[in-house]
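Just the one chain here, laid out as structure tokens, in the form predicted on its own.
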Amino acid sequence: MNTLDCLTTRRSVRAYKPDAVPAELIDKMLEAGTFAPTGMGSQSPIIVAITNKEVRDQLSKLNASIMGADTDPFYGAPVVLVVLARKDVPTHVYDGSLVMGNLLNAAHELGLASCWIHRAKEEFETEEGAAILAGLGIDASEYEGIGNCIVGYADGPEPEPKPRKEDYVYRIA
């Protein structure tokens, strides 16, 4: 698949089956995160892999929790792949949005399903997200959630593209 054909068929994907995704292709995704421009070349965020069952069912409750809900908003994915950055860097966000769309398209060259899912900042404001980055030697206080993206195989098809508004694009000659 070229490149524009992976940004114009990637969809977000909300059912997924329970069945792991071999470490080989985690790999892969999260070689091309790293590889996402970042202001001033600061390289600003971090990614946190999580396919422990445990801890991103703790992470999944945690979320549900922020948003008043008791679903699971992973959809069933069996990945998660968190995305931070450092508070300090003033183009943080950009950095870590644009390090989440590169892991996205990389799931779906490599025929994995993926969605952004948000609430990644306040999932690590709380104690318990906290302690999750201190096991990893991680301060939570420097670093801000940026988007938690749910890897794994589609339980379904892909959802149709939504047709493009009339005005999204506007031009200066």
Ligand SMILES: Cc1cc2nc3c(=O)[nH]c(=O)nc-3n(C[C@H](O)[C@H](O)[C@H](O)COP(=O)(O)O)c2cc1C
The other form holds:
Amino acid sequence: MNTLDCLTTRRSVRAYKPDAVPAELIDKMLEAGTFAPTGMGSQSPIIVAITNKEVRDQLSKLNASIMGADTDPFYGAPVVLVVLARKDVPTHVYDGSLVMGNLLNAAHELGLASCWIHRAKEEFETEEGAAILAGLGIDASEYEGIGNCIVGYADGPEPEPKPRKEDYVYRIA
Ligand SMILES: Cc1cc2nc3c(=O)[nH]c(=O)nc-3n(C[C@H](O)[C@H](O)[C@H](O)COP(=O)(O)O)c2cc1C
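Switch from the form predicted on its own to the form predicted in complex with the named molecule and give that structure.
The next block holds the full complex; its first chain is the one shown before.
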């Protein structure tokens, strides 16, 4: 798939098979994430790759509780790649968002389904979320959660994109 096709055909998928994703595909996604541009080359983001089912389920429950629901906000996806970024870098939200974009587009190129799931910021402001990071030697107070990139194999056809709004682009020629 060429890059332009990848960018226009990627879709957010909200139904997943439980099938595991090969580690080499996750590694390729992670590498693509780490090559996202960052302000002044700061590399302010980090990516926490969760393939462990217990931790994946724990994070799903935490995310659901933040929005006051008891559904699985990860839609059954077996893998969650959490992007966080160093709060002390002024461009950290932009940096982390581009990492998320790279992850989503890399997933599509590799034949995987994905979706950005919100509330990563709130997840790691909780004691439970901070404890997950502490287990990796990461001090949660230094980072802001940017997004959860869920990954897996689509269970069913991928959705059609909405038409693009008419006034998306303005030109000054
Ligand atoms: C910042 C951000 C937060 C999002 N949060 C969620 C979410 O919590 N749950 C969800 O199902 N989709 C979420 N999405 C996916 C969007 O709903 C999706 O990108 C949008 O509907 C357009 O669909 P497409 O990605 O297939 O083009 C989020 C996307 C972005 C960029």
